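Presented below, as structure tokens, is a lone chain in the form predicted on its own.
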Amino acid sequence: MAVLITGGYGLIGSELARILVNKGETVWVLDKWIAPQRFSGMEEKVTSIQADLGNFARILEAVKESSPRVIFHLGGMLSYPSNADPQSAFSTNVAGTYHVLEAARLFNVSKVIFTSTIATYGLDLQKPVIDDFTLQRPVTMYGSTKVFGELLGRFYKTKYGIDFRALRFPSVVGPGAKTAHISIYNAWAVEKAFYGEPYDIFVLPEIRCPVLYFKDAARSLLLLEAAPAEAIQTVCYLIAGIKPMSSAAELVAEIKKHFPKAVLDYKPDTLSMSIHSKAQGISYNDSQAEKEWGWKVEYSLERMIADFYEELRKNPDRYR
């Protein structure tokens, strides 16, 4: 049988549909955006579908026509697109996953994978340790839409027996990524200075953020969709990224060891800094996820930059 992920050809999208193209699936990609780049030289063996999650149809017609095994919903909007134009951001992200969800129900699809955020958290914090059990009371257009997720795909499992299971990412990073959000200065301080092109990163030196590399994020995506159903007991986890979590002044340091005349200042942006200054001193715990499906961070800040780096020289257009 066959996969279906949507968001296929985004940064976590393609790296799991090449990932999965390797191991021997039949892999289908729905996104609104069609980059042919990111599949090059395997193109033939990933079969795309363009299509808004919106469009209720046509996510009742791939899901018909791909007859998955799986579905791994990864698209959505983000937090920048989400908070400036939260009408669109209900249509994909809110209406987009019930589509997503309706359609598995309706064509026999017994499991489902979903990409929340670590957004969902947000006001009345009572402990500095955030863990899979902390409540959720998002800022954002973003983290609201994505615990109405996290909730509508409990419903499902309850009412209609589909094997929901979700994850919580941090801000993830790896090159190629291209819509703007609250932590995006992660990936475009690093691919910036491997290009040559000077940079603002848009928050104070001393900020920290999670942060978990692109090919950490496809690989947890697998280690979920495998485990077995009896070991899914808190369904939706949380992960925590590397650890210890990297100022950006931090991040610029492990940069510049590899583009030492990298030009990357600081111009804090008024939104960034209210939603990442309350978050400092905030510290995540993924262990139910270690405990139930057997999940560990592989890549450090250190062996991410260097990693990233060789992707930019080994595959130049795949992330243009």
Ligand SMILES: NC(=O)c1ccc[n+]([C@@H]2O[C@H](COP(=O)([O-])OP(=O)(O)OC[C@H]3O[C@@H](n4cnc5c(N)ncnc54)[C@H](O)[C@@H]3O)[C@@H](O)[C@H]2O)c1
Given for the second form:
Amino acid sequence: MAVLITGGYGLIGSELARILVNKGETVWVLDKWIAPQRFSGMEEKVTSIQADLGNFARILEAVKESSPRVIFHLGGMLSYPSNADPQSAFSTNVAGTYHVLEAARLFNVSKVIFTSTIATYGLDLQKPVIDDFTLQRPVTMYGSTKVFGELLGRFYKTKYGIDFRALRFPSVVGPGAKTAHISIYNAWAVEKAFYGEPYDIFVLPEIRCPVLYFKDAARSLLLLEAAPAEAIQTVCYLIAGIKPMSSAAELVAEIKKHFPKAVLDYKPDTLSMSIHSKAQGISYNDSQAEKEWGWKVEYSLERMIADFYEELRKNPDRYR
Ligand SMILES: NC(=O)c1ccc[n+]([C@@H]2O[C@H](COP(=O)([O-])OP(=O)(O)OC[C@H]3O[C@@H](n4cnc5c(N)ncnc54)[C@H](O)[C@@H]3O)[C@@H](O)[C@H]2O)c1
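Here we have the form predicted on its own; I need the corresponding form predicted together with the named molecule.
Below, the chain from earlier opens the complete complex, with every other chain and molecule after it.
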């Protein structure tokens, strides 16, 4: 049977699709924007559906046509675009997630894996450690839409028996990331240095932010999907990322080991700084994911940056 990935042309979705194709799975990807270079060399192994998640009829058609055993629902608008255009974020992230779950129910798809975010945490954090049980009170449109997605998925699990599972990712870093979000400087600083272009990091050098390499993100989705149903107790899992968390200055130091002349400056942005500064001193505990389905990060900061550059060298067209 097939696998359907919404947002399958995005940073994480396209990596997930590549892994699944290499495992011999039948892969369908649904996205609003098709970027053919993402699958160069394996175009014929991926079936693309160009559709807007906000269009219920198109999502119904896509799920009916692909008839997947599982939907990886990754399509969505990230923090900056959702903040700039909350109305479209509602259509894509809120209505879109409802459309995916409803289509899964109507066409008997037994499993839906959803990508949420640590941006679902926000107001009045009571403790310095965030875990799966910390109250989620986001301060952004993006975070609010993702809390809704998690809760709607839990409801479909209880009421209709859909095997819904979700991950709350930290900032995911990888080559060819196109979408701006409040932590994207982590990926773009690495990438701009490779292309010899200057880049302004939009937080202060001391700001620490949890990050996860895109290969680890894709692997975590596959591990979660493969876990036996009885192991899934918590349902929506926090993924903490690389430990210890690096500051922007430590990220730059690592980049400069590869590109000593990289021109990376700091120009803090108000929205990003207001969110990041509230999260300083906080740590993330993902022991439930480790306990229930064996999650462990593989890429350290050093390994992540070395592999990022290796990817850009090996696949110059894929990530442009
Ligand atoms: N990148 C991160 O740091 C991060 C962190 C936490 C959670 N996540 C979540 O992981 C998922 C994948 O993120 P990513 O980093 O690959 O982002 P991405 O922006 O690279 O991918 C998202 C994809 O969704 C597609 N999309 C957007 N609006 C759509 C619409 N209306 N209809 C159909 N497709 C639409 C985009 O074209 C894009 O290809 C998202 O749900 C995101 O919220 C990402």
